[in-house]
Amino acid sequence: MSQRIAFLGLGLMGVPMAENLIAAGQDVTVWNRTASKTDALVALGAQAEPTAAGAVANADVVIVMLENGPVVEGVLFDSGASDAISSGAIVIDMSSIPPGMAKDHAARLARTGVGHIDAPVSGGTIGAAEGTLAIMAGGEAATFEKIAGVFAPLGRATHVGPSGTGQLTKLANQVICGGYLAAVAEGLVLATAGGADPTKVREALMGGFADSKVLRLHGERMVQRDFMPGGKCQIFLKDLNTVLDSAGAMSLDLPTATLIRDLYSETCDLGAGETDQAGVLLAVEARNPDARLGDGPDRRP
């Protein structure tokens, strides 16, 4: 059944994603700072609006997928978008956020009767263009069933528990994701210092236990030196750094995140916080000055 959807945010991810909602013939009302991505949405059926507030009124759900917390917290609450929102609507926030905040958010909209659930997604562009995200729902149970059908065009949504929870299911997602990347990068750099041909050590590797998604498509990256984001680093940084105060928060030592949080500083600090995650590799080489997969050029924003 169609519901009014309303989406803010209109980035790398946000784009398909109301795309594919579009397609499934869903109601969908958009939103974005710059105005003018809004406009191969238009083309396709959507509505736009000037204003978060304008784009939130009369829609059943609204989906909020923006950079980071403090965004969201501006967008949904400072602009004065909560207020529009009509009891019994649903919010979907399927940015990366600390999960302090999720719960935060959804404690003020239940006190003006709009539900919410804390939905980050895994999959890159490519599973936003797909519509194959991962989708990690975290609310209440009987608001999750309420909107099966929003999830169904963007991927395979699961509910992991209360408030909050979505967010650091998502942080999870980061700890074992980063842990690829980086081990990726350093086993290609070891295999070529050696003299192995860094294309067929990834052939090679994959359909074995060193096999994983992030060989297959960031291991290709790496290889043909491809760092065009699908990604970015700088916001894979930033929730590497929530992955260790959410940590700090409940005492835990997570010793394998603080050196995975470590090498996407460095990446950041060689002035590749644009680049894709695989950019992680240029850290890695960067403390291997003389081992470098390939004489290609890097493709980088």
The other form holds:
2 protein chains.
Amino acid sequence: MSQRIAFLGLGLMGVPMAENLIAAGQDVTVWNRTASKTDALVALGAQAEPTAAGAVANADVVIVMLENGPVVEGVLFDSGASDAISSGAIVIDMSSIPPGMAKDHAARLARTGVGHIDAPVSGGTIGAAEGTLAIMAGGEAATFEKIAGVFAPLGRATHVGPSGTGQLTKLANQVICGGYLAAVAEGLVLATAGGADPTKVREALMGGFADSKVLRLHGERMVQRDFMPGGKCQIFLKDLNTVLDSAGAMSLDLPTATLIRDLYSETCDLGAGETDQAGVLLAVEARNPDARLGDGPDRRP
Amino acid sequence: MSQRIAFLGLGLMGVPMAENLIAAGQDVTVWNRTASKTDALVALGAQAEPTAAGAVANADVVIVMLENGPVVEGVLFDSGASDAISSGAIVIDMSSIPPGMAKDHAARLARTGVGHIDAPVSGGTIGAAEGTLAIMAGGEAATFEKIAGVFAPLGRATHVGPSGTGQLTKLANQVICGGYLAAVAEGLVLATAGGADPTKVREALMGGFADSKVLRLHGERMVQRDFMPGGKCQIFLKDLNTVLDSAGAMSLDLPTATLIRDLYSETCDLGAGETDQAGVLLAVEARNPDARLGDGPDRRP
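Having seen the form predicted on its own, could you now give me the structure of the form predicted together with another copy of the chain?
After this comes the whole thing, all chains and molecules, with the earlier chain placed first.
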């Protein structure tokens, strides 16, 4: 069953996601703060609206894909868009925002009969373009069932629990990826310091238990010293601080998460906040100045 | 070109590796401390010798797959086997031993014209059985080239650098796997503490950047609370202590590796040294007693 979809936020992730919904035959109305971003999608069959309130007015489903929690709050609530959403409609917030804020949004929308699913993603712009995002969905199971067809062209959605747990699972994802990144950086530094060729080390480890997307993608960036983003360290540090805020609110002691946050903080303190997440290598190397991977220059923003 | 291979050490890894060499048509002579382990391989076409010195006497290539450094030292040198190896032969030590010891073994064998490659593996008994081990090889490039055909039935061998760097790369592998394991444990605890279903969280993360063999295999063991080994925490802790010894000898500061060692030390202090490496979850849970994954009982040795 085709649903009328409003799509708010056409950034690096939003554009390919909206394209995939249009290609799947969905009825999509787009809005973006910079209106010119809507032109290419209109050419593919979308409608465009100049205001978020206008875009959501006739929607069955409102997808939000914005930069962070305050931006979502501004576009969805402060602008008045939330008042324009029909009772019975469902908001899917695919932005990455703090779990507590997602729960608050769900509660506020519920007062006017609007459903809410927090559904952040992992997989980056490649996953968005290929429609293979890992989608972590929190909210009521019945609400999740109603929008399964909307998720299908975007990737693989999993309902993980009640409101806010989609965002919390995204934070778990960040902890896990951060642990992978720091461990790959330290492993490569260890082997290189003892005379191994870091490019060969990464190759040797692929296929064993150390294999991962992070070893393949970010490990290659490390050994090539290519720190062009990708996901930037300073954004990742913000996520890791949100992890520790959320963990602290639950009185959790997560030593690995804490250390990873500190390593990304060190990376940003080195002036490398704009580099790719693989830039955590720079913090490990700063602690070990005799163990640099490779002789070439760094490629960085 | 078929080479006469002596294979020393028929444990959980050695047996399937020797089987794969025999199946590939190699001329294999086996030796094991407990001689009865050789019977099944003789039935497949191997020859058996009652002493290590006897096994290596006519070999072009001697493969060693023993428990640890001291055992390798005992079998290869203290028993006198090294004196029986022909000049021009090559010892491939696929055991996991300290990098410094591997370099020492290479130097001692070189005095009698015997080559040495340190070539530890990752991939476990499954990789050994399937012939898909990740093999990390250190030593002279010309020596490595001569034995490429021996490695082929066992897995994918990569020459990473001079003598000892194969072992160092295995240690890098352990650092990386340990980082993955600790991060997966903390991520699952974080999401579960906030009300998410840990089984669903793991499913949701697969396919995203957090995907890895560790998330798939050890993550499943964590959410099912199945801590039957697999690789035991106490063996892994020994490896991580070797990591820190080797790092210390090079004056390296590796904070993630240090923390992971501490977490595995905590796991063993909880009496869980015999559990699978996934048992690091028990240390994270011990720090966070209100955040247990799942209600079921632990399955453990």
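This one's a predicted model, so the numbers in the text were calculated from it and none came from an experiment. Positions refer to the first chain, counted from 1.
The chain divides into two rigid parts for the movement between the two forms; residue 226 belongs to the part that does not contain residue 162.
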